[in-house]
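Heads up, the chain below is alone and in the form predicted in complex with its partner chain; it's given as structure tokens.
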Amino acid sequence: MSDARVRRPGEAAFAVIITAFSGFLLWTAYKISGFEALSSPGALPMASAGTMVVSAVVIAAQTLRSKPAGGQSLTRDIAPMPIVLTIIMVGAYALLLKPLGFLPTSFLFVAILIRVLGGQGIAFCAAVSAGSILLIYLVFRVIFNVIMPEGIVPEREILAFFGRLLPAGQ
């Protein structure tokens, strides 16, 4: 890419948001223990922060000496409808994991993002969704033992229960 010179847009606004964010981390990370030693807890922050500040004004200043690039604009190059709705979604998701259990929450999720995303039919989205969490599940839960957040799912009495129905136990 050798123009290098032209912005996209939002990329001024992200340059200045970063530099200030950098420039807050740097204040934070002096205040683990400040220029106390060489050897200190907060010396390696304090040198990466400062690094990301003296970069972050470097590159805010290219920036915004840069020419707008033509025919671009923000609602369709870079934060199109999907991806502002698969952001929010993500966010949802986080949100409802620990209250409503990671199978329920997971097969809205998919579901739901399968149908938007591709306008399949109902049928279809519930059907890939429900698959994969399954198999997922079987994965995690039961080999690895990752425990899930179960939410309103007893999972552990569910298990139990299957585990009762082997006569071999372990």
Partner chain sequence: MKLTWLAAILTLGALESPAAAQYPNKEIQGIIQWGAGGSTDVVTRAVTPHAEAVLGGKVVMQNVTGGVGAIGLNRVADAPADGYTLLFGAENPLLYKVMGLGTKDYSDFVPINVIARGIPIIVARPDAPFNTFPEMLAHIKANPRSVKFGTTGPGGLPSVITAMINNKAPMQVIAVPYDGDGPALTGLMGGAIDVMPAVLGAAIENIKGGRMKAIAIFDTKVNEALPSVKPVTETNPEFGSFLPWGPFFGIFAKKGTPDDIVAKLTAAYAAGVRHPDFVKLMDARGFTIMNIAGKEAEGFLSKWQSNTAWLLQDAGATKASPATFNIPRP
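Keep in mind it's a predicted model, so treat the numbers as computed, not measured. Numbering follows the first chain given and starts at 1. Compared with the form predicted on its own:
Considering the chain's movement between these two forms as two rigid blocks, residue 87 travels independently of residue 59, in the other block.
Same protein, the form predicted on its own this time rather than the form predicted in complex with its partner chain?
Just this one chain is shown here; partners and other molecules are left out.
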């Protein structure tokens, strides 16, 4: 690789983080069964993680030796705030899905992203979010019978109530 390569903002930190994460994976793979034999349960994970560590160290060394690119900003060119916010929201969605359930978590996720990224009014965001989530819920939960995390909304009782209203259920 040529030494004329430039380092973009955040690239050095990312390379170091990937190297540390690869080392953690190697340690975790070692804890499976140690280094007993080539046929031990941890041999393949250790070989994979070891390859990751070597690759990450080489990449990090090359990255740290390269010159920083001028005129670029991490928050403007590499990871603008809408991307960072979306990543944070996806993480929050994953953490809240089980305790709150599919309906409230998905409603909040869609409404907040429409509000922040689209700049729309609160009523518009709530209406679009509610309509979208209702459509998704009907298609996947009612038509395809996909079980979604219930959380704080008593979905089974609501579905049973509407089921009792239909004459086909009697």
